[in-house]
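Below you'll find only one chain, the form predicted alone, shown as structure tokens.
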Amino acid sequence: MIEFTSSFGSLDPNDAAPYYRDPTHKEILIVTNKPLDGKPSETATAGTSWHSDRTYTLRPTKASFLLCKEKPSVGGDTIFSNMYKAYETLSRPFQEFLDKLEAIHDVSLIKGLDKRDPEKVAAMKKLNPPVIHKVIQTHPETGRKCLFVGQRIRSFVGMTEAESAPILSFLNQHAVSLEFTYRHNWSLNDLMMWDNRCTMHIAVPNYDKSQIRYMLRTALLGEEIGRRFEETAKAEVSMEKELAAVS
């Protein structure tokens, strides 16, 4: 799987999630409900809720991989949502809205994460403190425009959360109308791949948890698009207090 997938690009060797590692090849990231060492896994509940790979982090995915290697007999489908077509279904003046539109990404909305080692949590928020990124990105290859949300936005830059809210929630349903998505039904040994620049995706964890689903992930890495939320916030400081010393 890594001499494969890596002749697409450099491969992301997860430190983002060092945790959840394959032992031997850090470049794959195990997701599974399978124990692991004899332990519970912590990653059962990975991707259940929509979402684009590593948006919390600095260069979210360029694209990913994921394998199956055991699978439930019924259900534990792969759902992906169609970002252009999210974006382009869009009434130009909502367009223009969002285009002005910085996110906040924090790795601490991941669901479930308060079900894993609260000591891993707390090491991967430290390595992964709250990102910015524009709302609306422009494809670096096609050109094309998509829409740059998901279940792990905090709120927008220079608004509450309360006030980000419902904008964020209808984003996240209109992005995933039926008509944008393709739901992939696992069999033994697929690998699917996809561009994370311009979908969603949610693992539906709609099947007998007493039966395995073992899938193996790689990523390329992506471009750095974003910057980091701390940073915006100390310099808006700054510059409030420039402006009352000069006032």
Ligand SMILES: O=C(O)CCC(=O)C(=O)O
Contents of the next structure:
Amino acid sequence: MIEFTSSFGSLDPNDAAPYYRDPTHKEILIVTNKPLDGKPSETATAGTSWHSDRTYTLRPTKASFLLCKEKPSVGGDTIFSNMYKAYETLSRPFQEFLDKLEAIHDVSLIKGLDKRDPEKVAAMKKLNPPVIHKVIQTHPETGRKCLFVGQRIRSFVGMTEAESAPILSFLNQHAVSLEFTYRHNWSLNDLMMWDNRCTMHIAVPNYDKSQIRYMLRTALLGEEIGRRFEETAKAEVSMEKELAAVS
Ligand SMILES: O=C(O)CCC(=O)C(=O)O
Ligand SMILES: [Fe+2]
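Hand over the structure of the form predicted together with this ligand; the form predicted alone is what we had up.
To see the whole picture, the full complex is given below, headed by that same chain.
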């Protein structure tokens, strides 16, 4: 898997989420409900809310690869949604409004963190302080605009959580309208690859949990985009102080 997928670009060594790597290959993440060392797997619920990979970092993933090594007899699907369509089907005035918006992406909003080892979760949060990304991105290769949202966004920059929530909720619902999606029902040894910059995906936990689902994942490092939230917050505070000083 490493040999094949690295032929597309530089593989992510998974420094943002080091605990869920294959012990001997840091490029491989294991997504499974299979107990590891006699303990329940911490990645059993990985990816079970709509997201693009690593948007909580300054280098969201360029492309991801998922290989199915064991599967339940029924279900355990993955759904993908087209973020070009999500953008293009919005009205012009709303597109213009969104063009100026930036979102705060927060690792602590990953679904199922409450079921993982609290020490690892605390370390993950420390490794990945909140970051800011534009809500509308222009794909660097196609030049097309797409929506860049998901369920790991806390709020929009400069707006309160109360103001952000209804817009965010609408966007996250609209972005995954059934007509924009493809649902993959896995066969053993299928390898799916997706452009993470213009899609979202979700793992559907629609299977018998007494059966094993075992997936291997590699990913291509993306371009550095966005900026740290803390730096912005500090800059805003010092600007407020300056303004207070002159007024
Ligand atoms: O297990 C899946 O179907 C997807 C998990 C996921 O979000 C990922 O590997 O990036
Ligand atoms: Fe994912």
